[in-house]
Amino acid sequence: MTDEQFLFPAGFLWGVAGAAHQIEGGNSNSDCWLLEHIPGAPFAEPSGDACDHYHRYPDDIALISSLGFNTYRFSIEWARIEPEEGEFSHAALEHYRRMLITCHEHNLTPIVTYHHFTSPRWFAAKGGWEISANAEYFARYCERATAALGDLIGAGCTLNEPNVGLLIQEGGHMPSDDEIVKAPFRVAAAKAVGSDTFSAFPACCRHRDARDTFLKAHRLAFDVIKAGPGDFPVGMTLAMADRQALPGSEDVRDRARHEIDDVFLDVARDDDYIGVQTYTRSRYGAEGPLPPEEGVERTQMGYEFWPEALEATIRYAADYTGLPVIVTENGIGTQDDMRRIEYVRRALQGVQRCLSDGIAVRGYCYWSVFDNFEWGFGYRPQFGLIAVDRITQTRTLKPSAEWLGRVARTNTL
């Protein structure tokens, strides 16, 4: 099979993805905004105006459509919709409704993520995702948002990467749960909100406790979203790596996979699809996770250039759950746009092989539409198909944007 001979299925979702806090700007009621301004917190810089997508979405959505994409995955911001406990903003809901209408006007299927890492400050002050009972707050928010927006949603994601904290901890890039609780910046944030139970995912959160709350919240949210209005597929997205074990280390790999992936995939079996989000591979030896080998190509995020990871995670998620797969995120942070094209080309060849073997892959969303705020890394990593001038907010298409847009328009590599 050559690239040119393979046509993706009719109706395949070709999209780009973004997240509210990373591109909208001014998300000042959120837990993340608070942490960005706490001395010692793990953020290179504050998010600030981000890409000002909150105001510029009409032109941005038109641009996405003009490139040839048929799907836009974005998140709605809980901290805007419910800025204080029980106080819902009709203006914020109407804003997201206008975004959805604009997507439909430009023939884009909107995939809406209800929670992409950030939460309202009041929720964080109540212990956030560490407290099991708080799952009910999330379900209430999802119910209100769906009541206002559900008739226009094309697909829904309850939670974005609820396992990502565990994944980052495994790689040694985040303190342990015990260390997080004692972190001075968490103590300072708690003081700022007047609560000693402050917890914000994923920067300062006990991730083992949060995992159980997320699992409960997902099932509650799934049910209220499916109750309507609207009739659209609902699932969650997981951060997945191609987990490879050195000979004799398979048990080490499998234990990690169970703790980080399988407990979520077990719950996802009752969903309409599973969202796979993959960027690289993880290697395991007898003692646990291994760093990338010496001399391998790395991305701006520090992990290995390994586009073949996507095929492996699609296969694993589909086999484990029996569900259709939507690739809700896949991409690379790099200054070299030709390497971006090479990365995506090889990743999509893996998607082709999955489809050829009868795996139900429904779509592919590249992360991300813009060079945006990349959490603790600030604005240094460049994941976007579209560059954004941080002063003027001018959008500039990269060659990769037009290349992937052609793939989307022709439905073939």
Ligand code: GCO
Contents of the next structure:
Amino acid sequence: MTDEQFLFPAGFLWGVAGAAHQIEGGNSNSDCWLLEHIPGAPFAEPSGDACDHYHRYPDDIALISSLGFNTYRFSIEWARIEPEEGEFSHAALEHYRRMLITCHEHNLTPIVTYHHFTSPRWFAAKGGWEISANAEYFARYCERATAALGDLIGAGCTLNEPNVGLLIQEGGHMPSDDEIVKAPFRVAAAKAVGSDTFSAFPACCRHRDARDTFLKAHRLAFDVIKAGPGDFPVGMTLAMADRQALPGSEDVRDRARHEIDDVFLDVARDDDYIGVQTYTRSRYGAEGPLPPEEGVERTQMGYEFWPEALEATIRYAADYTGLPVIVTENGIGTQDDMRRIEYVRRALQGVQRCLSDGIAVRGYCYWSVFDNFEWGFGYRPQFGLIAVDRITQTRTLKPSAEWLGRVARTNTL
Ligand code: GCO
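Return one more block: the form predicted in complex with this ligand, after the form predicted alone shown previously.
Zooming out: every chain and molecule, the one shown earlier first.
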């Protein structure tokens, strides 16, 4: 099989992905914004104007469509829609309605993420995802958002990567749950909102407790979203790494995979699809996860350049759940756009192999449409197909934008 001969299935979703806090700008009622302004919190810089997508979405959506994509994955912002507990903003919901209408005008299927890490401050002040009962707040928000937007949604993701905190902790890049609770920046944030707690995901959250709340919240949200209006596939997205064990360390790998992925996949089995988000592989030795080997190519995030990880995670998620897969994120932070094209080309060859083996892969969304606010790393990592000038907000296409747009238009590599 040569690349040229392979056509992706008709109706394959070719998308780009983004998230509200990372591109909208001015998300000042969110838990993350507050933390970004607390000294000692793990943020290289504040998100500020981001890509001003909140105001520029009409041109941005037209641009995405003109490149050749047929899908746009974005998140709606809970902190804007329910700025205070129980107080819903019609204006914010209207804003997202206009975004959805704009997608349809440009023949883009909108994949809507209800929660992409950020929450309203009031939710963090109530203990956020650490408190099981708080799942009900999320379900109520999903119900209200669906009532206003559901007729226009193409596919829904309840939660984005609820397992990412566990994944980062495992890699040793985040303190333990106990240390997080005592972190001075978390204590300061609680004080700022007049509470005795402030749990923001994933920066300062007890991830073990959050896991149970997320699992419960997902099921509650799934039901209220499925109740309509609208009739679209609903699922969640997981941060998945291609977990490879050195010979003899399979049980170490399997234990980690159980704790971080499988418990979520178990709950996802009743969904319409599973959203796979993959960036690299993790290798396991007898002591646990290993750093990338000396001398291997690394991305701006420090990840090993390993585009083949996508194929492995699609196979794992599809096999484990029996569900169709949407690749809701895959991409690379790099300054070298030629390496981006190489990365995506190899990742898509893996998708082709999955499709050839009969695995139901429904779509591929590149992360990310723009160079954007990469959480704690600030604006340094460049994941975008499109560069954004931080002062003028001018958008500049990279060669990868035109390359992947052509792949999308022609449905072939
Ligand atoms: C995540 C999120 C995105 C990131 C992306 C690049 O995976 O953490 O879904 O918000 O920006 O993955 O790291």
